[in-house]
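First, one chain by itself: the form predicted alone, in structure tokens.
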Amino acid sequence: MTSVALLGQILDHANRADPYPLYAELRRTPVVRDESGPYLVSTYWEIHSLLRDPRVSSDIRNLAPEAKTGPGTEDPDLPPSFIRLDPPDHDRLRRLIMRTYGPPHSPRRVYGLHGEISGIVSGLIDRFQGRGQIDLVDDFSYPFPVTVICRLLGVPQEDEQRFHGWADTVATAIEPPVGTPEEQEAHWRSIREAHHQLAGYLSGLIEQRRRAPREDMISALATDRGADENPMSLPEMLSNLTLLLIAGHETTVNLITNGMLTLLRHPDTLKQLRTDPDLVIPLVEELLRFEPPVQLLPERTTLDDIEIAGTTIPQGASLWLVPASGNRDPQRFPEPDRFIPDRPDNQHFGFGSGIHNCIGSPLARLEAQTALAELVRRLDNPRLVEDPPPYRHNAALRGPQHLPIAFDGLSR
């Protein structure tokens, strides 16, 4: 094992457009301690093993004091959301959320959105009429999943601009702070303020839904009495609704935008999808492997010494998994740097794995499949205006900040 500075390079915005050569270099040593402190794990089977290892904790309160780099991604005045907890607390909260969102209690919640999602997609694309160029992010990839998650949760869409800024600020907490100590403190202060404002807003919505429930997830959580286990407390609801609101659109924005960028870089595949819309199902799975919206999984730690790939990670160490690197591991995927839309046996890490597998994956898949198939069908001769496009600063939630696309017209 060697100490390297690759994490700093991965986090450097100058490398955002193409981090994959850095991941290839990182895979030379499957487990390595970065000079900034965290242990980085970058190869497929090692990531696969650790995502299922009960000795790996998602609760940063188990970090050794010397391994902590900041207050973490969540509001320090609220309990952690379920993805930042270990069993049994994780399991209880996940079950309560799934009771309002998916099987077995609400099996048709996502399925029932098919028609509504198609209508939102068509309506957004209709607005392109008479234009020769769009910014896919501003005109489609952002407003689409935001509209969906607002309707699913029960957040009035007219409030979207209010939580847009809060969500963007809170999402920056996933990365370690940079800059001077004063700049780092200002960074954490802005995150805390965004958390507090979002929590205050959600508290008001929860109270409204308790008095007058509707057919939405906030109402279901606010009125759930817990059945055979304790219902969520108000602080728990605030933590988990913040997570659902942010995760419910941030990652899907990247998935759709990265997907369209990849298709425009592979025009033969784009033409194939236009003639065979069913290809979109395996194609989205390959996008989740090839250009995953979540590149890094930081804020893990070890509950015991763990030996893996010849390296012992000590108890309490900061552990970073790099699923975007595992998705390009040639030991698992033949020709990993090729985009193969019908790739067989595509067990990627696009939605994580193990007990923390993304609960929103059915919705994200449906959104991406619907969006990409319809964009490809309706845009005549779409083409990139600039390549690479400008990227967001966030290395963990990686995607273009803007994606200008020129086209010749719209099909009906």
Contents of the next structure:
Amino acid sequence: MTSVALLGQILDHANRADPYPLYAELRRTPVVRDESGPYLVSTYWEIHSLLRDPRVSSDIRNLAPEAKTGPGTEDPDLPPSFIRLDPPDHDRLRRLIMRTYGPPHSPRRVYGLHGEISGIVSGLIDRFQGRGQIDLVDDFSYPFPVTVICRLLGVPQEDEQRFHGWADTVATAIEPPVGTPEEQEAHWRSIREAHHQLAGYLSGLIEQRRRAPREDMISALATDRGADENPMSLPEMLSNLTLLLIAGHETTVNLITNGMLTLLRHPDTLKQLRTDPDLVIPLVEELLRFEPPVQLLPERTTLDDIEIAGTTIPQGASLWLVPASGNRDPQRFPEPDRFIPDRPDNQHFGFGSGIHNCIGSPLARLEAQTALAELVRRLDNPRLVEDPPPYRHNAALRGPQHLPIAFDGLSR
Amino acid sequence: MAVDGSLERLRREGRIVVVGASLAGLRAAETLREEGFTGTLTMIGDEPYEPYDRPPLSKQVLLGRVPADHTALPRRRAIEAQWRLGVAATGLDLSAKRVALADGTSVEYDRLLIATGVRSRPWPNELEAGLDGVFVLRTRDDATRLRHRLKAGPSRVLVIGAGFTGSEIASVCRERDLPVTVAERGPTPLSGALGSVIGDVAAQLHHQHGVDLRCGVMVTGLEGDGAGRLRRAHFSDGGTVDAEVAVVALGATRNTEWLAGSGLAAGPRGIACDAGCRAFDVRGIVADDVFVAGDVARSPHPLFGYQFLSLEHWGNAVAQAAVAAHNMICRGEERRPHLWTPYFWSAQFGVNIKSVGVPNMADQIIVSQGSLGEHRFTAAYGYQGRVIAAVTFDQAKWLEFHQRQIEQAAPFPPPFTTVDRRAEGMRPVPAGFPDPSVPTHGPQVTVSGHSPTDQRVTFTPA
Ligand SMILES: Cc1cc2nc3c(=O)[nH]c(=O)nc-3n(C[C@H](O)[C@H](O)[C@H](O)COP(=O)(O)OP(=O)(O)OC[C@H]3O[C@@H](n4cnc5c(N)ncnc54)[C@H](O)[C@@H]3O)c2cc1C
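Could you drop in the structure for the form predicted in complex with its partner chain? We only have the form predicted alone so far.
Below: every chain and molecule of the assembly, starting with the one above.
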């Protein structure tokens, strides 16, 4: 098997605005080893099958140390969060979270936020009043999901400001390090510091809610007896709550920003959405296929040799799946490079697939649907100021750093 | 080309008749229209209702969450059919291409699809079966009646047979807080479908949820009071139990009696057909214009030694209907085989059970992930060194992997390392199926005659 040098180009910020030609090149060989080490899998059916293959591990402790992509977003003093574990530990934690978050035990948790989400969206858009231009990221996409997560978890409104600060800092650990060694060290120090403050804050909140539970998720987690299994320990709660916070933060931002960018590049679709707001439901699915916030899934390991598409990935290999490439695989999606807002049979990898399938998907869908429909309804004659916009560094969680949008006025 | 011309005419103005207006029948009709059939489509069903879904009947409907008349199957498209509901097909004349109906009329066809499914096997003693309080569960009406009775809060329910349906009913009773006794002839619940290793887990679920489970016994008699109401059941071990309601869940019989004398290879095990869903006649020759789909079909599966399989699986009915419909209106070389890998699900005692492949062909089983004791696991079934089936309890997300393994005839026991492999899953054990050499059905077809010219196939419904 030949190895390729595509990963370097994919990670290269110069290609961030349009990585899709690189993915197309990658797909010519469904499974390849990159010269930098990891095995890259880029075609739909192969990704689909590896995401369901019990020989593939997500446990961070199985990963060769040199295969780690960075110091990571997790607090080293806490146990791994459930996405970095395999069954049975993963399953137990995921079940415990789902008991408080989704059906059958808590079927109304996300749906119940409907009204609040609309209110937050309207409130943020109202603040555009009197302006001719906004930065969608700073003015909308960024503040929006954190506010929602705070409401979901039960972070009191008066603490939201502090909470935003820690969350922002912790989330920057996702970005690759930049600057001099001293600057990088300072960067990590600030992240560790934010982790500790966040953990301290959350412990206090958990303790409070344990004594006086409310209708929120932290109360539910803190008081859950776990049915027939061990309830979450405090350290487990801290690492998993931090994960929920980061995951709910870094991905929805990109989903909404990519969404507006795509709509502004497809003015006919934008017009269509204005007259038919229900189009937003399939449209968000197509967005998740066409411009998924999570482009790469690195940091998986093979527990055994796996033969796939004529190639054997050896045991212990570092495996990188490229769902954003699978989403554009012509073997699976007709005309994959076209944005078709009502595309039928759209089983994309926008939320991953298999046992680690994103638990936040119902919330993310609701947030993106509400936000995009409302932005499109209220902004008069919106247009891109810059195309492509500047992108953030991260290649795995890809999205614009800023998205300046000009508009003529605001509808009620 | 003459052949193509007539096929074109069939697609444009032909007459297609579907007997059995339920899941397979409806999905086939939809496929026919989708693939461009514009002729006359007649749907014949002996139930008075438009096609509805059965799996909820033993789950949400009995629980009282969904009314029985809210189970209509969603329509995927308009089918513009002539509906003949509430009237059974009573006979088939293959040479005249005509279906006789119970109201004395008949319908002619160019192509016929048979999707008459199965019905519950009734309690064998007719007098006892007629007692007030004795039920079966197959149809919407059955479900309505049983639900009504469960709602009244009977002092005890007896479920006869702990297969999937019986176990689901027992689970519903416990969820409704009704005392329930389950009588099962085999060593454990589900042992016929999944073997006794998994059956033991099922038994634990019954016990954990407070079911009075009695295995290794048969119900020998049902006793009524003076008013003809069920009062008591007698068991083969001499025991008795007092119950006001008994649900007979002893499996199903194929609805093929109406085909008696038609010349089709139709009997108690279903209607034999080829992999393209074309029915066989009793000589083993395909009847070109007659197709079969769903629970009533029995078709050879190349993956399982070309064995004829009859499956009572929802997904199979859907997939087979689509293949049958496609093959009914296309040219020979465009026909598709029904290569469905059997797949089944059930929900009981809060556990989501799924299986893929043909477990009861297996001789061995291994717990490939998770643990039987935790009631959360994936187990693979082996037959002569290859993977033939898998079952999951609350671990459905691994099933697709096992399906590929089955389809690729992968070795058994699975030699590789996986996540969540436990010590108990390192060595295969016998799967614990009843001895397959003991026949459960009589012979159906015999061959007689000495010289090739006078050899004959004789068909004897068992
Ligand atoms: C209570 C219950 C629970 C189930 N749960 C599950 C489950 O969890 N998972 C799963 O995979 N499967 C389940 N099944 C099985 C699934 O419902 C069947 O596989 C499916 O219904 C088969 O569809 P069919 O169209 O082949 O047959 P059927 O649904 O049986 O339809 C056949 C129809 O033909 C009619 N008919 C029969 N004879 C004649 C005649 N002579 N003339 C006219 N009409 C006739 C019948 O009355 C019936 O309406 C369940 C079934 C039941 C009864």
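Take the two forms, find the largest set of C-alpha atoms that superpose within 1.5 Å, and that set is the rigid core. Remember, it's a predicted structure, so these values are computed and weren't measured experimentally. Numbering follows the first chain given and starts at 1.
Core-superposed comparison between the two forms: the C-alpha position of Ile281 differs by less than 2 Å.
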